[in-house]
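First, one chain by itself in structure tokens, the form predicted on its own.
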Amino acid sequence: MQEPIVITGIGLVTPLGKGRELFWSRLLAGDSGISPVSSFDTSAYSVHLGGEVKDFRAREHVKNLEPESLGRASQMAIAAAYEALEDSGVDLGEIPRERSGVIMGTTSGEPQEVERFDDRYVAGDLRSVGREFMDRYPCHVIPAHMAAELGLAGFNLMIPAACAAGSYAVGQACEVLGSGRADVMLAGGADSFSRITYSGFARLGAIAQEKCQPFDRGRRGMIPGEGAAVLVLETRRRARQRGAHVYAEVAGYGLTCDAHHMTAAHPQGDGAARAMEQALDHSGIHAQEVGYISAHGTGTPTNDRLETLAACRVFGARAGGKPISSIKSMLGHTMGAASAIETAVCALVIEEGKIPPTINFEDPDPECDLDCVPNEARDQRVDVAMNNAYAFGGNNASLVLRRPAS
């Protein structure tokens, strides 16, 4: 990246609530957004918890499109985009339409639309399936809907790189801005809660029955969630010219693939470590300068152990004593939104000098010997933060954020 790229707006729709202020206060308090699933019947499963966004009303957020014509992920993404734009102070009317764009990440796109199709198929009612299915289902419609709602006529892309997709989107948006092809980019991720996702992870035996406990000896799995996060990105020069508040600078990023297995991570955490190393190299920042790491931290026995191995390879024993927490303990795993939400958290950590905890930590695991900021938030100045995300297919992403130059 040539001209530094900065974050000037944050929009969030999460199981802890909608909006940056509510989300941040509840996150620091160690509140949990995980509860028994209410959007569908889980009696056929042995697990029943999820991180659902409660009391979300699309009509309160979608202004130009017909809310009922959109899938839930698109609705949440639009709500997050409006909030991010308001937070940034960007006036889209002052920017040529072709100079503003959107890049999003997702795991499943709009899976609830597939569920509706399947329900009709099972009921023998396919005749009632019309063009609305193709208008609402494909994952690329999420950024397309955002563009149509907001009038963004420039770069438009969906990156379906599963649980690392939000970080991929932020990195790609920085490339677009750095090359001079846009003035303002919206980037983030969105995924909705669904039976498809829940069934898949339940069949894998990956969902915890009682709670998500990243890095704890007794951890038993992840908990599926949903949400959306959108960041407003622009060059530092433009942000300064308009007197914008800057949360953080995106200093660099790294993308790798394990090239190992579709669902299992590399047994030595090689791809994850290489992503961190690439991000540090790209940003020109030494490992010792990183003051906080937002972990992928799903709470599964294997993931947390391998993430520890990777972090220790890059930062040294006990990961150099750095605080490394997992907010999935509070949100659940919000899939394609996860790393976008966690990027926002890294920006807020730098802004606020507060580090969110890993809750439900009860029994230290010698194989995860990290400072996971157990159970209580911590006041600590952080000038450089790293966000790590690892996905099925062995897709790994690391982003490095730093305090903006004064």
Contents of the next structure:
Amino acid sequence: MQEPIVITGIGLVTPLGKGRELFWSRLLAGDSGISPVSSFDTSAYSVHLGGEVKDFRAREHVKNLEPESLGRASQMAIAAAYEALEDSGVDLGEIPRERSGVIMGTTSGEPQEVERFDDRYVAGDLRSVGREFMDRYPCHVIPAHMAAELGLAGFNLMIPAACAAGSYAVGQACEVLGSGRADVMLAGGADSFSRITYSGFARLGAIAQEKCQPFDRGRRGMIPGEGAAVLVLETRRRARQRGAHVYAEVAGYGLTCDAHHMTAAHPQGDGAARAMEQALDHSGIHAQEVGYISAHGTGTPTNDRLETLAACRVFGARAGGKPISSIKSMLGHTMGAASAIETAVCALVIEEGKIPPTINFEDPDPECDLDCVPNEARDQRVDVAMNNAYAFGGNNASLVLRRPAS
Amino acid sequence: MSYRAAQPESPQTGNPQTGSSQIPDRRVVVTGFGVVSPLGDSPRELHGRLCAGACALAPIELFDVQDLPVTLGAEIPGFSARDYLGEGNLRPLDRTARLAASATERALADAGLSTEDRHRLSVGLILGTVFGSVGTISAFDRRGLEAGPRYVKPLDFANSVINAAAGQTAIWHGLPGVNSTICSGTSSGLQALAYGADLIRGGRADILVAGGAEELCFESFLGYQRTGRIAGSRNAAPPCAVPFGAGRNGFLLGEGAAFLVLEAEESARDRGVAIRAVLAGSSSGFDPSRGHDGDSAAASLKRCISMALHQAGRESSALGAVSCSANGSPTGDLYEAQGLAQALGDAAGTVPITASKGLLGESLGAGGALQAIILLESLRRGQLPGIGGSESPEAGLPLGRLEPTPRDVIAAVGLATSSSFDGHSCAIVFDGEGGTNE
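Next up, the form predicted together with its partner chain. The previous block was the form predicted on its own.
Below is the entire complex, every chain and molecule, led by the chain shown above.
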């Protein structure tokens, strides 16, 4: 094997709180981060819940750039990046600045910036649109703001693979590190709460009225959310040299496209199954070795049924009896941040030997016959974890993490 | 994770299992081109018109420019996706997706990839863009504001994600492999090629359609005017978007789509298709000052170029042509010239350099891929378009060959560079001598 890539730092800004420790304890407690939407008026909608990040103050996190000059996703991403760097113990001052970079994922980038433009457009007030629209809105500015804030001159990229984007970002960061083009990479995902996203899913009837219930027979849909997650990635050799704590090794990943429908998954879960198979092949790991699966698990009737189908194609009936939980039951769907947060969760599951539950589980669905770790976290040693994510555009990603070799 | 990964999913191409660390990275070759641009929809036509000095900039007709001070842009006149895509329901595809799907159709056909091949060989798509379609996204949201959220259009919602054009194009053409959208400002198109090349080198894919697409729309047209980066948007000065031009005062927006078919060399040989060029080296970087510090901006591009040349195993003296991203920006063009000069050394005085955005407009995510196609067609034909426009280059720029008229290309190694105003840079070295058919 060539140089393995490891995760040495985790930073999180989520509807369950800021910071890895708070997030993890609330996740294991089965807490919910869902609440009535506060960032815009939902009175004209038939649904009102969202997974918003509460009490986030950019001024507490953004040190070098002007906090107010950044969109919310950039602000959250910078907060997560600082936490991840501190957690990793990486001293950026010791690394040539062109040897460290950022790859992020997103669904909508900075949607609140285009929404502000739209408000002005509808109000007939386009004259008041200034340079901030284009300085803040295009999604590539998120990793650009992070790199400008932190002084990183290496590889810099946004991969907006929608709700699977965080996994695409982590995968590409591994390629950059593995080929020796960087010493340290930050990778993750970010999205801010969006009227556009909310309206779209509401129109599709995909948002749950009361709660998100992945794999439950009575599940009624997803709940849109927001957040950011950033991981510090580096080669195992480098991590060992500096005596760093390692959460997990990225064993491999698979990326496929359904090429079927923009918003509906393939009816046999084809692309999803291929992504899992590719990820296992790439990792050199047998299906039996996987000890935990972080589900995409949005809580929509179709996603959870087809995801079950795909998992059973790869792992056998009941997905081989493997625990497969959806933290979206607690966070809602944090869109472009989701698969990055879930990658962090897989690393923490391996590290801590605890599996977060799928909450709000009441009534088993024969079409989702899985061990979804209902309602209660579980103590269980896990050596290999798989993170699955599926996105608009038929973009599928499966990422495999494993316990670092000691 | 092992970088040089096993590739057991595609035994059809007869690739060896590359799990051993002893096996070198695979060579990445170019086997097809597809382009839809304001100056033509084939590399030959685009190259010919650029060499003739044709300029696509004209008053915008696609949308109402309202009372904006600048009205010029480079539209694709009379673009109709039907001409490229034939029968089928085009309604789900917005303009960006139609441009992408049309250019992809040309690229797939050029590379001899049938519908059956695309599935069997698990062809993927890497699409560089800045916005996807901010026109679609904004229209979706405005509908909700004006009519109420219950009246938003589901079809538009599907296209409100930034990866919509890549998804729609994959659906249209049946491309089941890796599907990724790449955003790094105006370097997105080159970055998509570099990303695709990485995936092929590392054994993650055998065949990828890679490039970029961007539409002209009111939202970005207005938005960039408000930044002051658009030529003529400040001080009521007449627009001058001539790259490196003495009187340049910004860029003018354009649109288009351009894709290369990138392929592992052994896959191309197995298929028996012509290899047009080798993507021999690529590198990316970032200027944390984002153009506020000229030295930092130039150094960022210099590093990219040097690393791309190193990966290609070439000295700058081997270069026959450079296709760069200069677009008329007063500082951006200067920093690109400085970065090029620092990386190229003596060759900065002798290698002919072109920049086409003065004629084609700044087509954002498509721009880098258009640069690559112009470069490769120039290597093939032995002629590099001049830098169009009546302006003479700014005095004192450290580049020797910024002529307004076409130049002979005497070596088949080319360099494409991009330096984006939000800080991203990218460089790719193509080796035309690796081609087998010309």
